[in-house]
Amino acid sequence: MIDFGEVWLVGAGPGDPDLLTRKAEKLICDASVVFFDALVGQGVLDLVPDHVRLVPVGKRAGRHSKDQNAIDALIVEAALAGEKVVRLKGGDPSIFGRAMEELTACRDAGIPVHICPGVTAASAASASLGMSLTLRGLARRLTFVTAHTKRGKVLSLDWQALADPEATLAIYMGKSSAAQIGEGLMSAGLPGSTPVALVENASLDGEVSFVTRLDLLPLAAKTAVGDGPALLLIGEAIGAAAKAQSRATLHRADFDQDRSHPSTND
């Protein structure tokens, strides 16, 4: 009887190693080989023990080091050789992580395969912004969308379905398609005044966030953030959070002023 290894698709979270789950860290430490994406944070990779082989199979838009079939083959080959394989993916493997292709490749080869979830970028971005992605009476739905397309393909989304004024829209890999996103949503009826947040490198030391309007999104995507991976959050919940933070800032300023000028009344 052949003693195959096993495969775990592990969510590395948004980059901050403190946001890695305890189970994910245990699996990384127990692995014999880790195949990791380009978006996995260096702090997470630093947790991998020295005796574990680290194999980069990173993919970023326009800079693919290996295609999906090659990655599938590497994972299967290692597991067939009896290794404990961790396929480390940024965020959560089940959210725009090409998990199904790798699950299918392992199952077709008779290899045990499992998923360890991770913190997805939208959760990390909303936490950094100090906001809730849903809000009673204002944002009743949360929609995850990817704007990533194959090279040369035009972004094609159901703008009518996405232009929901009672939803928060989280768009992954949307920075380069900001103009199309803004035009598509506004043409479907979403007001140009709809709040938008751009969050680059969510949870990392180099995080940059910027709040703007839907009609100004193309300009903000070009000028307000850098060239790192960015998430777009669109909807009234973003505006509500910004207003709440402004009120909190004013209250703190008033409090500080009162403390610096104490009343002389007895």
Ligand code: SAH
Second form
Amino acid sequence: MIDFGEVWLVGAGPGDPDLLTRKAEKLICDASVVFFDALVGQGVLDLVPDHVRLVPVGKRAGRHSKDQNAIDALIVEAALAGEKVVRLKGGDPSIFGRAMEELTACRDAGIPVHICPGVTAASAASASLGMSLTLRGLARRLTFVTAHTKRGKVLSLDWQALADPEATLAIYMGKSSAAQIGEGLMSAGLPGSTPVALVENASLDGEVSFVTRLDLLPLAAKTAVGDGPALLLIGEAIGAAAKAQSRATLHRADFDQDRSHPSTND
Ligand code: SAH
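Beyond the form predicted on its own, can we have the form predicted in complex with ligand SAH?
Every chain and every other molecule in the complex is listed next, the one we just looked at coming first.
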């Protein structure tokens, strides 16, 4: 499946090994070396056969560019040495995954390089919430945006473009910038009552989800979630999902009540 001297950038999905594609599983079983990120789930790493060399290349926040060059060099070196290389990345490799740097490094070195897509965190988070990211008439646009900033830099996003009441925003790496995100979107006109969901560790055992409103986002980001990777979803589609869920809970309560007080006609 992988030729010697070839590189595959493989999406590991959000953490749950059952969300790995069949192709990704075949690739990690056929590799001779797997370089993996810090966000790749343990359950996925457990699928890597013992004979495959497993190399962590997790990046530490704030040291990205230097580390990225070192990772590019490692991958290229392994492929030039004739290894079958898998570069395993959290979620989908092409979404906030520095895939282009690695593709370019391989291509510049004349190494064949391919991508195997993965389930991105936004998809896992919406699945956890039981909601649709898009919604006919309410959320016509879905925007994936990262709130990551270089250390010491102020978050600068096009708030005017992002404050679209008919969009769902999926914000990656946004937890620590929650206050700036809330302020930026509200000052660009998005109402404070806009529904927001925070989903931490989507698809994993430690998953936490919390639904709130935009003006309460800074508080929620500090108190409702912990240290795990978290995604922010903002927009009316989240509110519609929350309403649908509370309706379902009410129906369920009616149903349970009916069962505990069976009608005398039964
Ligand atoms: N390529 C990845 C994103 C990498 S950026 C993807 O497609 O999902 C890393 C950010 O993704 C994290 O800071 C967090 O915002 C989000 N993320 C990754 N895994 C997550 C998970 N299991 N639950 C919630 N958010 C997650």
